[in-house]
Amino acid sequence: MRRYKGLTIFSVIVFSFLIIPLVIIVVTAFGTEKTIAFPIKGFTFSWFQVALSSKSFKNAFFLSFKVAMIATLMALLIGIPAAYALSRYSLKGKKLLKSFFLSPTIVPGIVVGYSLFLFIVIKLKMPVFEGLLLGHFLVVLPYVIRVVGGALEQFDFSIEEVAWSLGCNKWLAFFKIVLPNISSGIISSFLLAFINSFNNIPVSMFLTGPGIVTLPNTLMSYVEYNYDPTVSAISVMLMLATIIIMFIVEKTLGISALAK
């Protein structure tokens, strides 16, 4: 009993450490003071109006959304076949390939960002937007391969072979048999990759340029010179958007399916 009691206390401490800062952010977003203060002295929605009326924040949000969406879709197009090949076939250097694809998730983000800066900007001399998009694609690709690969490890490939024996070609069997059975893994990888791309700072910090700045970098720059609750208001809106997305996923697919 003492052991379980100690584990409960430890769990409460950990969850409190994670949740209390979020609660403070939510509360400060409604404060009337011109600086972030807790507890607040009054209640107002004015900081949300400031955030929504700011052209720089709106442009940064749409850029982050655009880059995250395109990079994630590109990662799905490349990552799903790659994960299928790594799971389905015995390839030479299979472990080495897996390590290569998963390396961006192991190497510190600042190192990945600087390496991509040297390769994309200095070596390839790509335009800013295309370079930023390529950098985000390379960062989120491992998440797609890892999550989809995990779903494929639970898939019984004999079902696919039965489809072959019944006259279904490999392409048709892949789209009609394999993809529907790993749909939860695909949706999970999409959400994980999109969120990681949207919130990415290290890569964006090295690959952004004049007129092309993502939302996280815009928020960091804003905090350097301003200490008002606008950033808290934006954070609340992003948290609310995440909750809405997860609610929709739960109603359409089910959170339990994403854990498979």
Given for the second form:
Amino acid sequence: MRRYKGLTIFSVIVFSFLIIPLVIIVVTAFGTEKTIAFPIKGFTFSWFQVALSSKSFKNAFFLSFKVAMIATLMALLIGIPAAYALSRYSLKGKKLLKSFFLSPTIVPGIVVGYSLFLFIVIKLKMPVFEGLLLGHFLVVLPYVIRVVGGALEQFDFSIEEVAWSLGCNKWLAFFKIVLPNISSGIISSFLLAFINSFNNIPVSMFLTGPGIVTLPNTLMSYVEYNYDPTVSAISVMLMLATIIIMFIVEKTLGISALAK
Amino acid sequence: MSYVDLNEITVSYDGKHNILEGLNLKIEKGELVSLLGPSGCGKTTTLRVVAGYIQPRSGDLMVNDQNYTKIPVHKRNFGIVFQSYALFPHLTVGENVAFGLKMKKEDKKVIEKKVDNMLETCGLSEYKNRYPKQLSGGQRQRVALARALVIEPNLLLLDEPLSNLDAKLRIQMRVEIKRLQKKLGITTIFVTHDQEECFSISDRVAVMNNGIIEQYDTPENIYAKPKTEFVARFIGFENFIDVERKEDHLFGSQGVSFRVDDVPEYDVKKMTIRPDDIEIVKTPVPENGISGQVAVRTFLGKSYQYEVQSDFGSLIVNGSDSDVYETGDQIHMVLPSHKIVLV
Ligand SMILES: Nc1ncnc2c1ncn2[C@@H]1O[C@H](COP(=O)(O)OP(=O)(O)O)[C@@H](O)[C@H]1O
Ligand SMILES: [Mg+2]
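The structure above corresponds to the form predicted on its own; please provide the structure of the form predicted together with the partner chain.
Full complex below, order starting with the chain above.
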């Protein structure tokens, strides 16, 4: 028991380190002072009003949402068949491909951002929005391939083969039999990819342009010149949104589905 | 022409060496034929060629006078049961069984009726709304079978369907499979590595080794008259002794002649006999007699098995329960002429 006691104390300390900053942000969002202060002297919702009425924040939010959504959907569209092909067929250089898809999760974001900048902006000279979208797509694609690939690893392909024998062609069998059985993997990869895109700073930093700035980058530059609790208020709203999404996922699938 | 005809089928996975080497197999309508052989001999590969999952390098598959070699799996209408059952995890038992009929776009009412009938036949009616993971192994097995049978397949393919079940259920299920197969008259290929299972269920057995069929015969003939050493060993023959032909029914080894009743047409190199068929006798016998010394004794349950050192090498003999011998004892044996098999 003694050993466990030490472990418990350790866990509590680590957990506190993680949770205390969040608590402070939540509290400061309701402070009446013009600059962020903790503890707060009075209570107000006005920073939320400021945040919600700010045109640049609103635009940045919708841009980030749009980019994250489209990039993620594109990544699913390409990534699911790619993951399927990787686990279904014995391809030459399969190992190499797999580690290639792992690489963006290891290479520092700033390096990925810079290389995408050279490729998308300098080489391809793409318009800003399309370039941003392509960058995010490339960043989140490996997550989809890896998570969906993991789900497919658990899938017994003889199930699919039986479906063929029952008169189902390969396309139909993929949609009717394979997809429903890897749905939890697809949902996890969707969330992972969406959150990664929505949070991404280093890649967006290189790919944004006039009037097209994502929410995290907008917050960054806002914080550089302002020290009021608006950013806290936005953070609280984002946290709330995340909690609601997680709650819905938990209620419909169970959080264990994500851990799978 | 036979209902099913595999003609010179050659298969290679890597494009270099062949797993099946010019395999031939003919099956009559309504027959249940087993592919029997050790693990890795190519049974599953053969079945997958018939199912259409593997394209042979060369050779043809004819079914009902139609060339199926290039017809895709989903147009063959063959029922398949895998060892893992491969039930659709996200569908109920009823939906699993209905799947093939829905794919054929049959009328809803007809589907309902056929599914209910099939579930009834397989003793599954009460499990219709359960999911596969809520079933026992035997029940899953039945669902897999029902799902394959309900489409009224031209051919039923079973790949070691019973090997995940416990011994008692296995025997029960093989009787069940045989009953359904005969009742519905479906031509069936049954893959197994278990000879007892195979003998009990099959009309004919194809014993496979290294991608070829060594012998294709009735279970009775395979059991009593194996044609090659491989087949003989696989079905329990021991005591292989090199022989030369002396006269019509006399075969010599080490200067001794043995009488053999059943002499095949082809050249033979060895004679063999099951450990059960060698008789231990009290006094030396002039014809087909061998003497030797007990080297190892093993308890088998109903009696002892002896490893006997003789002039013909070491022989494996199953003793009767009346007389028991000790290690080192000198014993006399007879190889009955009607039990010796030449290969
Ligand atoms: N997908 C595959 N790729 C390469 N070799 C295979 C594949 N499947 C089977 N083999 C090889 O083919 C041989 C026959 O296998 P299989 O038909 O599964 O035998 P069995 O069913 O009789 O145990 C084995 O040597 C096996 O290693
Ligand atoms: Mg096999």
